[in-house]
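As structure tokens, one chain now follows by itself in the form predicted alone.
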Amino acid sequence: MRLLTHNMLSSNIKGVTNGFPLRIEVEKVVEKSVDFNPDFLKNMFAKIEYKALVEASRIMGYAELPDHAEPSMLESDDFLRKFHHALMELHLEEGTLVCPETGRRFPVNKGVPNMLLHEDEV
């Protein structure tokens, strides 16, 4: 699971008001090379919750992103490459996503998060 995906997921358990960001518990991280596309990154920047991305990337062992970012930084090739690596190339292969409100654990196996809810959670 890419951090791009993680940044879009939240817990949809009935009654949960604070289901984002899901906390990551890492068992296995892999890096997968992806073609660098600056235009895609510039378009995605406004859609990403940057603070959650920074926290998730650090949990996965990547600490190169600055704590804060602003749109003017998108003109820096160095920043774009770091943003690209965190967003697109870090993959949670095995682990768990944890709801910040309820503590409900969602497994990630072979890079696929299982966000299915139990009957009583719908």
Contents of the next structure:
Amino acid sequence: MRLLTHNMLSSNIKGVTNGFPLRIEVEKVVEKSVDFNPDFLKNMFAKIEYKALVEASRIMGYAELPDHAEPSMLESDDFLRKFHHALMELHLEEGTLVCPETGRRFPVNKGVPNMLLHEDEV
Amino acid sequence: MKLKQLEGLLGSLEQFYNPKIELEQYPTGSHVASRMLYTAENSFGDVTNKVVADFGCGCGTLGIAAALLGAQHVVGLDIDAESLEIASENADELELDMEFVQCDIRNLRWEGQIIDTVVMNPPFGTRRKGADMDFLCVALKVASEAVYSLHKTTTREHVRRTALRDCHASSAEVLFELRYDVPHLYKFHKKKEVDIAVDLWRFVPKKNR
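Previous: the form predicted alone; requested now: the form predicted together with the partner chain:
First the chain shown before, then all remaining chains and molecules of the complex.
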């Protein structure tokens, strides 16, 4: 699961209002190279939750992204490459996603998060 | 990539070896899948460089087609762990980078407007009534640009009405009618193979939701 996907996932338990972002507990991170696509990245920058991405990337062991980012920084190749690496190339292979409100744990195995709910959570 | 080439690659994918009838698991044939994604990209520009989600991805055929046509990020969603295993293997075989999430589409909560296009071959609702429209409504909430979906031609007016009235589609268009060949998969299937008429739909979500 790459961080672009993590940036879309929210806790889907009934009654939860603050289910995003899911907290990451790492067991295994894998890095996979992806072609650098500046136009795509600029497009994504406008849509993602940047703060959630920075926090997640730090937990995954990558500390290069600045705390705060402005659209003007997209002109910098250096920033764009760091953004690319954090968003697209870091994969949580094994670990857990934790609901920030209830503490409910969603396992991630072989890169696939299991968001299935129990009957009482629906 | 040419259509024939796409169809060939999709034809080589592994399919369900133990299909679950209650989930209406049927493979999306390479003929239908290739035409669906090829049209989505060539006529509408909805695939290359986009973020694409495959709802009820099963063995991954539609998502993989999107990845082959240059989608930048593809996520396949399914409720069944076994299918996701097969889908992962299929993606690996073709050296494609595809994400998967195991979940029930009815209680998916997706943040933001990151997904551009949803592609799907949803259950037709023969096992669990209304399953097809559940899928459609969620897809229209999640996609920011377009939803491509297959539904039986016999349900055409019902689909159009539900999409526009209940699922907040701003438009619903049948792109073309296809013959979907259903192989003899389940014990209750009497014929060796049957083909049913399906419509390939393109829905556009309402912008302010």
